Structures are given as C-alpha cells and as structure tokens.
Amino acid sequence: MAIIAIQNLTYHYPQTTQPALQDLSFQVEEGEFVAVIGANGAGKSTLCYALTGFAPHFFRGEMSGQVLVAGLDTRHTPLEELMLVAGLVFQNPGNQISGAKFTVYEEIAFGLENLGVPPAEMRPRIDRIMALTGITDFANRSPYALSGGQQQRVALASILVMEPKLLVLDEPTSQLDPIGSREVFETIRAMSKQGMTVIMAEHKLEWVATFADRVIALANGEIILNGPPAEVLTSPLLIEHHIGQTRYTTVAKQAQAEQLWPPERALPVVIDEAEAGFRAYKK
C-alpha cells in the first residue's frame, strides 16, 4: 500500500522565478527505502520539506499538485498533525536541538512529554533507540558538548522515539565519518525493516547502493532516474548531471573501456559485484 503518492508537484520559493520542484509525480510503498540523489540545488532538500509540510507552512512558498502521506494532504493539514505522521532529521544537527533541556536523555524524551506518554512507557522506548543509535554513552551529556557526528545521532533518534510512520531524512551523514555513517545507515535499514517508511536525501552513492530499496535522481527539481539501485546508479545521465556514481561503477567502467570486464555482466555498483566481476573476467 502506498503511503506517500505525490501527483504534479510544482513548488516556487518566495522572490524566486523558477521552481525548485518540477511537476513531480510517484509514490512509495510502506516499509520502502527510497533514497533521494542529486547535485547541490537539485531540489532534494526541497522534496524533504514538501514531504513534512515544512513547505508551503513554515517556507510560504507557492505549491502546486497534491502530496498525500498515510493519507494526508501536506498542504491542508497543520504542521503539528503531520509532524506525528512524518518525522524529518535536518542536514544540521543544531537546528533540530531544542536548548529546552539539559541532557541527551532529557533531548529525546522531549517529544514523547509533549504527546502525554506515560513515563513507564516513555523509558523503555528512549533506552531502545539510544540503543540503536549508538548513544547511549551520551545520555548524561549535554547535547552541546557533542561533537556534530554526535549532535547527528541524537537528532535520529529524537526522531526515531516518536515512531513516525514515514522518516524523511536530509542527508544525515553528512558530518560522520565511514563508520559513523555505516551505523546510521544500518539503523536506518533495521528501523525500515520494521515497517518504517524512509526518505533519505544523500550524497554517499555507495551507502546508497548498498542499503537503499529504490533510488530517485533529480536535476533541476526533476525526476531524471526513478528505480532500483543497480539501474538507476549506473545510468549515465548521472554523469551528465553532476551527480556522479560509485567507485566500484567508475572503476569498472574504466576496466570496461580497455576490455578487461566481462562484456556480458552488468556495471556494479557495491564492491560485491565489482570483485566478482573481476574474477569473472580472469576465468
């Protein structure tokens, strides 16, 4: 069952003459990780927003055609309401820290005191996600006194404690290093697993690759690629768009070039495929 089907999206930042979003038009299914993918001003970000009601409500821009998530129109629907329903983990950390409170502990738990959990099922469902996260070594720490990586996964799992239905996620690794970054992806795909629908935004095409159930491009607030992994990540319009794509694509295109790849096996796009193709190749 789809829980988000977007039809004819178009939307205009305030004081600006071309949209940042183009006449987009898909649906997800639930339980689906879909990464979003493209080059900086590609529209990413923007899509995000949309998909929260963060646009038009908070930006007041001009929106045109219907975003539907679990049911609900982004653009008729208060912010408050569609915040229990879709969660969104911000590029930076230190927009999406309250400054209400003074510990980790205390940061996740302030969503769930605002909705009227019981406390009993209140701590079981911080300790799990801080589990999952990897912070609970944090709890007792400031949220200030983390490094942005840290900072980052504190803001997962705020998020993550409120048990949204879909989980739009804006390029989250972008301040941890490989390791930090495996672990949220990981976590990602366990919470999605779970039956958590999941939007990411990202730049790490291997990451991608590897966990991500279906991958969106765009350029210039378009849809250019919408598909599965080893499809889309290999296409060369992402070449032509800045986008780029995986070493293991690269490296075995090049190998293609000067025929040292087996012509009849697909480029690959996670180091799996690209070390049996070599060893194909030696056969």
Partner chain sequence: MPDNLSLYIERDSPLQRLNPLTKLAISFSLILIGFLGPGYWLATLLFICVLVPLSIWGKIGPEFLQRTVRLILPLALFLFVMQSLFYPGGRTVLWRFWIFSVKLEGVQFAYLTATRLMNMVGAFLLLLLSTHPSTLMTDLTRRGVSPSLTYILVSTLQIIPQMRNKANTIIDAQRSRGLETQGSVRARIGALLPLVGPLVFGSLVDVEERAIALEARAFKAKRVKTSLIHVPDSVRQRQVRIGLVVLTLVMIGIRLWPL
Contents of the next structure:
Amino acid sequence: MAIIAIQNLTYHYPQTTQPALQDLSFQVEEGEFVAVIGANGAGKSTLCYALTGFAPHFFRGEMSGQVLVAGLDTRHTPLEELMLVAGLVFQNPGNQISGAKFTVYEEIAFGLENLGVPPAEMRPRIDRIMALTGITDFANRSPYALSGGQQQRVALASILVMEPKLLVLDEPTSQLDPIGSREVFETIRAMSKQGMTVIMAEHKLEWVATFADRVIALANGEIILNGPPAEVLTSPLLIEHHIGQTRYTTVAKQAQAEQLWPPERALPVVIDEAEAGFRAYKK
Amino acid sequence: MPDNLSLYIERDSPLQRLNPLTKLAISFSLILIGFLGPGYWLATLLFICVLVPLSIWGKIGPEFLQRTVRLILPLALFLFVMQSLFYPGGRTVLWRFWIFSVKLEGVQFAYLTATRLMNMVGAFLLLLLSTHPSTLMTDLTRRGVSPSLTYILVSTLQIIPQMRNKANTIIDAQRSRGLETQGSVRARIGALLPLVGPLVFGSLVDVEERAIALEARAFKAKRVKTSLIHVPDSVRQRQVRIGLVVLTLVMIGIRLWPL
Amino acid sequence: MSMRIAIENLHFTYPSGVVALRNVTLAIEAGEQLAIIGQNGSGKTTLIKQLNGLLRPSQGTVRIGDWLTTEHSVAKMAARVGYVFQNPDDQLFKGTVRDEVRFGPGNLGFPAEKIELLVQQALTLLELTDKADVNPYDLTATWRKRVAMAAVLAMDTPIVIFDEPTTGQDYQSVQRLAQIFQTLHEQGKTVIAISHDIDFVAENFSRIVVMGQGQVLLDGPAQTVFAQAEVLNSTDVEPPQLTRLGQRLAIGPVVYTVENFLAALRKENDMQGER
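Other form of same protein, the form predicted in complex with its partner chain, not the form predicted on its own:
Every component of the complex follows; first up is the chain already shown.
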C-alpha cells in the first residue's frame, strides 16, 4: 500500500507569484527509501514541508491538489496529528534542540511528554531509540554540549521516539563534517533497514546513490526525473538543471567517448560499478 | 563556557529532594518576613539561623555563602558609605573628619537595608542552588502553570549562552571586515549596529526553525502532557507550605494593623 | 611589498587550557592557492584565525608581509587579510546588498570612487548585480553566502581566507566558486580555504595542508598528499572519489581530477596495447 500519495500538488508561499511546487504527482510505498535531489531553490525543502503538513498549516500560502500521508489528507488534518505519522528532521542541528530540557535523555522524552505518554512507557522507548541512534553514552549530557553530528542524531532520536510511520529529512547532513555526516547517514540507513519509510532531500549524490531505492529530481518546483538511482543519477538532465553528478558518472561518460568505457554498459553512480566497468574494459 | 545559566549544584541531600514548591514557599516567606517583620535584627537572624543551616542541610553551605557574599558585599559597602554620611535627619554623630561626619542613624539604616537584601539574595540563591530548573518547571506545569510560560523561562536559560557564543563570532566577523571595536567612545557606538544587527536578524531566522522543531515534537498538541520526571511531594510538605503562607500573612497583617 | 605569510614555531593554547596548535611552521608565498583539511578539532580554524590576528600566538610568530600580527589590531590587519566566515548570518546587517558590500572597503578608508569600483567588481564577480538593492535577508541562504563573500572580496585584500566555502551550496554555486577562486588567482591574490569538501579541494587547490592534533601532518600538492592514505585516515579525511577509484584500479600515479584520471587511463591503455 502506498504510504504517500500525492496528486497534482501545487503550492505557493504567501505573497509569491511563482509556485514553489508545481503539479507534483507521485507515490511512495511503505518501507521505501526515496531521495529527493535538486538545486537550491528547486523545491526540496518545500516538498518536505508539504509531506509533513507544515505547508500549508505552518507557512500558510496556497495549496491545490492532494497530499495523502498514511491515508490522512494533510490539508484537512491538524498538524499535531500529522506529527504522529510523519516526523521531520531538518538541516540545522542547533535549532532542533528544544531548549526545554537539560539532558539528552529528557530532550528525547520531550515529544512523548507532549503526547501524554505515561512515564513508565517512556523509558523503554527512549532506551531503545538511543541505542538505535548510538547516543546512549550522551544520555546525561547537555544537548548543547554535543558536536553537530551528535546533535543531529539527538534530533533524529527525538523524532523517531514518537514512532512516526514516515521519516522526512531535509538535508540532514548539510551542516555537518564528514564524520558527523557518516554517523547520521548510517543511522538513517539503519532505520530504513528496519522498515521505516524514508524521504530524504540531499545534495551529496554519492550517498544518495549508495542508499536510495529511488530518486526524485526536482527543478523549478517540478519533477523532472523519478526512478532508480542508476537511471536518474546518470541522466544528462541533471547537468542541464544544475544538480550535478558523481565524479564516477562524469569520468565514465568521458571515457566512453574515448572508447575507454564499455559502450553498452550503463554509467556508474557508485565506486563499485565504476571499478567493475573500468576493469571489464581493461581486459 | 557553561551550557546554560542554571546555578543548580547537583548534591544528594534532603534539601535537594524537597518539592520545588516547598522551597519556593520557604524563599518567598523568608524574603517577605525579612522585609516586613519587626525588629532590627530579624533579617540577620533569619539569615544566620534559617538560611545558613538550610544550606548546610543541602550540602551547599560553602557555595551558598561564597555566592551570597560576592553578590552582597559591594552593595553593602556602597550602602554603608552613602547612608552613614548622607542619611537625612541623622543627628548622632559617631565620628567626624574634614567636612564629613558619620551618623549613627545612617549606619543603622544601612545595616538594616543591607541585611534585608542579604536575606533576600540568600533566599533566592538557596532556591536556585538546590533546585534544578527543569524540576521546578515540571512541578509548576503539573500544577497548572502554562507550558508556554515555563518553556520560555527554561529555554532562555539555555539560549542565552548560545547567543553569547554567536555574539563573539559576529564580533570576530566584523573586526575582520575592518570594524574598529576598541578605542574612542564614538568608535564603540559606531560598532554597535554591525554587532547587534546580525544577532537580531540571525535570531529571527532561527525563531522560525525553532517553531517548526517545537511543532514537530507535538508541543502544541491539545493533549494532557505527562512528565518523565516524577517530582515527589508529601502531605507534610503541604502542611509546611500552608504554615509558611499563614505565618507570612500574619506578618503582613501585623505590619498593616500594628497592635 | 610581497604579502608572504610566515608562520614560525606557532603554539596556541586556549584560555580553557586546550592546546590547539603545536609548533606549526608554514610559509605561504603570495599568490598561492592553499587548502587546509583535517577533522574537526585538528586546529584548522585556530590556525586561520591567527592569520588576521583574531587569535594571537601563545608562542612563536605570524607575519603577514612585514607585519607581525601581534603589532596590529584585527581591523588594521583587515587591509591585508580578508576573512569570509562560514555562516553569512554572522555578518549581514545592512538594508541592501550594495550597502553590505560597501561596508568593508568603507572601513578601510578608500576614496569614494575606488569604493564604488570595488563594490561593482565584487557584485559582478558574485553575480549579484541584479540583487544589489535587495535586502540580504530577503535572499535564500545560498545567496546570502554570496553576499558575504562579495562583502569581503570588495575589500581587495591581497590575501583572502574562506571558512568552508562550499557548505550549503549546490552544484552550480560550487562551480561558480571554482571560477571565482580562479579569478582571484589570476589577480595574484593568495587564496586560503578550510574545507571538508575533498573533491572541491582536489580540483581547485595547488597546495594542500593536512592538519591533525594541532600539527601539520602533510603539506604539498594533491599528488603527494593524497598518496598518504594512512595519514589522511588518521585525521579522518577520505581521499577524493577519483583517487579512491584510481587506487582500486591501480592506474599509474595518484589521480584526483577527471582530467588526470582520464590521462592515466589512456596511458594505461596504450601500454596494454603495446604489450
């Protein structure tokens, strides 16, 4: 069953003439890992907000078409109920720390307190999520004393503990260093492996290629590509729309023109495919 | 740099374990009684016979005394100098030099004011040093104080140090653009806008994200909130609180309608 | 006068007691393109903050041309060293992009005509001309970052420092950034950047300094630096995509750009053909 069903979604922020999203239609199956790519301003963040109901509930603006998340029509469902279904994690780790709590453990409990979960039920849920996101060691530290990557995992845990059916991530690693990025990506991958549906807007194409089951490319608020990573990430449209491509694709494409890459072979998006392709031709 | 502005000292003691409302009641009744109560020595007695023993009971005696003295000493000195010399209507001259004369009434007034202030500062410090802000807020929220209000209070304690870090970065960024921040008064005033501007604008950008983050954590959900931390209370403590309120009211009454 | 940077036996300890730099000696000639890489906490930021006097040596000296950083205020050093901070929101405060860009050269006391010329050039270089009268805070974060860069480049300093220039930037902006660095290089300016974006560093910097635990671990061109996989690993730097691919395929010398990867591939193929 599709957990997300979007039909002809068009969205304008208040007082703008250009739509931020234009006539989007797609579905996501339960358990899928979908990456959303696109240049800055292409509509990635807005799509994340639309999937979680912040557009239009929080930002106002004009919306037409329909967004169904786990059967709920986002336009007619209050934000607080959508939060139970779709969790949102975004770029800046510092701004996702609530400020209401003094330790990581309490920070993760914050969402559960707001939902009215009985305290006895909280502890096992928090313990499980902390282990899953690898932050058990920081339980008693201040969330503000952590590195960006650690903070982002706290933000992730704080959302996951509320047990949403769908995790929406808006460039979760854009402000992080390589170690922090890897920590966060690995955590997200672990969640996905457990069956969580993940939608992630992301610039880092090498990670997208490694993780995603499917890639949606946006340009000027419209979907230009929607398919498996190997297909989307090697499309010439990505260069045309300033999204870029991995160096593996670039180099193989040029090599192909010089007969240094097998002519019938698909272009690579990850290092293993690149290695295999070049090796095949060396013989 | 500390991560928050909380003064709480983590110690295992009966004072720390008291219900925050009880400590709040102790603090406020001590302050009010100290100011309104009769007698020249009352505030001094309250400090020495109530606050100091309570702080020792809470295993925070040294920190309590050190902080109180550090806060009150400069103020007390100022009071003594000003009041002993310039107290209006002072007649009993204790000591005289050059054009100045120290008067007994001034010294007495300064002493009374200083000890009352010391009693007040001490009462607040006892509360803040022995009570974790989140315990206090959890308890207040449970008793019906608006979660938005307690959120603002607690988050301020944590966000101010963050803003201080940000302010330092902004100062560095603007000095790197040739802004003189030292030197003449004019230079310093001229440097104000480039420093405050980014702090304010940046905070506005942050506020929207923080609001989204709070929504995402169901802060606005119309449900009965629960609390991870259980803040213990007891019938005995409630009796103590009622007693303190009655005592304070009696003091106020005596003050308003002297016998 | 040559704006050579000379760092000698530099030690730095923060007031908290954290030792951030240990005996760093580094000379950077005028016109070099230098990238500093290494994990967080390796001393990169502490090092570049020494270059314009934001931090001053606990021991040792830092010279910019004939100036010792200890003898001039940061505001004075700003005439020689421009510094673009990572987060543009730490510096933007004027009502329009143009005024924001004018602020730095204005502080340096240039004549009015020169200021206008520098502002115009910086706006053009960053493609901000059509946004000159917009309030910076009405722009997206990507564009605000460009405004911050223009604001520093308009100061026309012989040395420009960039802290994480590619963070939050998309493909097109990163490509534009590469062109800007090239332009600055052609103007004879020294460009120094701290970056985690290893592919960007490999393609745009002729000299790479690798830091770890407050020391310079490696210093040289990409070719030699990326050959030291173990040292890089010790400070958590993953070599560029193409270096890793080249190593797996065991083709020729260390490669790190599309061009030298293909060149190595061609050479390899020719050799195979001859056999």
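Numbering follows the first chain given and starts at 1. Everything quoted here is computed from the prediction, not taken from an experiment. Take the two forms, find the largest set of C-alpha atoms that superpose within 1.5 Å, and that set is the rigid core.
Does Glu121 shift between these two forms by 2 angstroms or more at the C-alpha, the core having been superposed? Glu121: C-alpha displaced by 2 Å or more between these two forms.
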